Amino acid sequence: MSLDISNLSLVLVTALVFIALWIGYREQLGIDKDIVIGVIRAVIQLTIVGYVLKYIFHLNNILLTLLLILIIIFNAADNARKRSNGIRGAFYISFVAILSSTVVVLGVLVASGAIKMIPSQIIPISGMVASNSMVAIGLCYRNMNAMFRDQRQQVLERLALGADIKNASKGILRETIKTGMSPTIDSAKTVGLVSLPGMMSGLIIAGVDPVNAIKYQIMVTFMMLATTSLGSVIACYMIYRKFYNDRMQLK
């Protein structure tokens, strides 16, 4: 089955973007500029990445592979930091959380033989892991900011009654970790019934046997559950302390 897509096809498909632009204009959403910038950046970034990946896949160099994975994690951490609303140390915490979840998940996959230690398998999986961890951590930051603001009085009361900062923040931590994990859990519940995931659909379109495609998708689903769990827990338990000063008082 041929998967070649002509430049003319891409140009014609660009008409779909105008649907989003028309809706934004029609409903006065104020997102026209963001859509145009997003489309231009997507084309430029994906074109560059496509050629870089082609070069790295051809070289099959482990050092270049690890460097690209670090770049992916760095960018994911920076994007997660932007969701923190200025929490001190958010980039470092995001980097540690995403790096940890990526190393653990990749380690299990490689050790089990599910994937091989080659660029064409390691790099795409790393991108999927880092991306999902980034989204979960971003949700955690936003939820934690909101809950510490909304539940400030309750936290102060627990501290006044002698609770340490961990116990005073326990409810917030629990709800925030749950928030980070919820999208992945909901996705796992409906996979195959509501949505046919991109990886499975792509493999089937490429001519892979549907049963093997399903096996890969099961692997990806479990991988994402582990990724968001680890990323959310690590980030939350590292960053909640930033809401307190050195004397363990709520800022």
Given for the second form:
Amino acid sequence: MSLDISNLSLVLVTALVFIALWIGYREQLGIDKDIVIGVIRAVIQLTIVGYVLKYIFHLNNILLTLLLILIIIFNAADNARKRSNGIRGAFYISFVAILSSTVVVLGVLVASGAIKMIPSQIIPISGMVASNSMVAIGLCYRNMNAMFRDQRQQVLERLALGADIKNASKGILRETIKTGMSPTIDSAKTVGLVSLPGMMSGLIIAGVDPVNAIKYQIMVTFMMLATTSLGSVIACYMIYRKFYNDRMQLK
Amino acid sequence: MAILDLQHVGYQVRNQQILADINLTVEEDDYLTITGPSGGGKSTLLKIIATMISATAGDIFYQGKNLNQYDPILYRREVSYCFQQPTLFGNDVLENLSFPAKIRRTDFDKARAIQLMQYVKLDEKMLTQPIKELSGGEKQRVALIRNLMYLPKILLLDEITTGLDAANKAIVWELIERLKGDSGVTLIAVTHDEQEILAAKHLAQVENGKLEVQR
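And the form predicted in complex with the partner chain, for comparison with the form predicted alone?
Up next: the whole complex, starting with the chain shown before.
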């Protein structure tokens, strides 16, 4: 089986974009510009990434690999920060949380021999870990902002009774961490039944025996559970403090 | 010795002066009632004393020591603030009454909780009652005794009888009367209630951000 998609095929597939554009136009969604920008960005970004990865895989240099991973984490942290709605220090916290979850997960995968310490394996896996951590942290920020607003009075009551900020925020922390993790738990429950996830599908399309492909998918599922839980816990425990001032008053 | 001493306390939000040059001395075991028109700054003053917000000017001394030198957590365990419209948290009454013990990492004193419940005419069986099944008056009473599970040095009451019917008001004030005795609790209550104002031992008025001691 050939894994090459010809340029002509790719151009023909562009017709799919026109379906989205047509729906946007017909339903007057006002998203035509966003679709066009999204498509152009996707093509440019992926083309650049394709060539960069090819070059890095060819060089097989550990420092360059680590640098690329750091760039991935930096971008993921910046994206998670945007979901924080202006919480101070959100970038730094996101960076620490995503970096920690990536290091732990990659460490376990490499140590267990599931993946090799080579750029072609480390970099894609880092991207998956960082992006899942990013989504989980973004959800946590949004939920935490909403809960501190909705449960303000309850937090104040706890503080007035002499609770420290951790005790005053405990319910919010618990719910928020759960919110960060729940999409991964839900998708773990339905994986294979509702969707054939990207990695498994990719391997199957590439000609890998489905039975071997599921081994990778099982690894990815475990990896995602670890990464979203670590990312959520670290980010939540660091960020909730930002809702208080140094006199332990709710801002 | 004064248990609480406010010197030139002010509070400003952006350009709006909520409180200005408040001077107030409260003696130990005192019972001070603060009244005044709505929006005059009474609740803000109580929140400042409770360290729920910080004054933007002046100094507050508690037991002779500047408030800034206290750990807010330990201070709030001694100077307890009861909100105007308190919210109960968790699922049941027990979760609320055991919270003060939980944050002190001590065992829950069930006997004390039952005694306090009796004081405010709540049946012992209500300890496990879901909070969503409680009436407004019952919630207010649970919130009040939640502040008393560990007897504070100062109890700050922010219009706690507002919105309560006569029967509930009477129950709450029976408990306050009990505290006014020799419990060692200094009471500072903000109120609009005519009867409470008449019964006040010491009265101060807060209007347009200024405080005036009336008796």
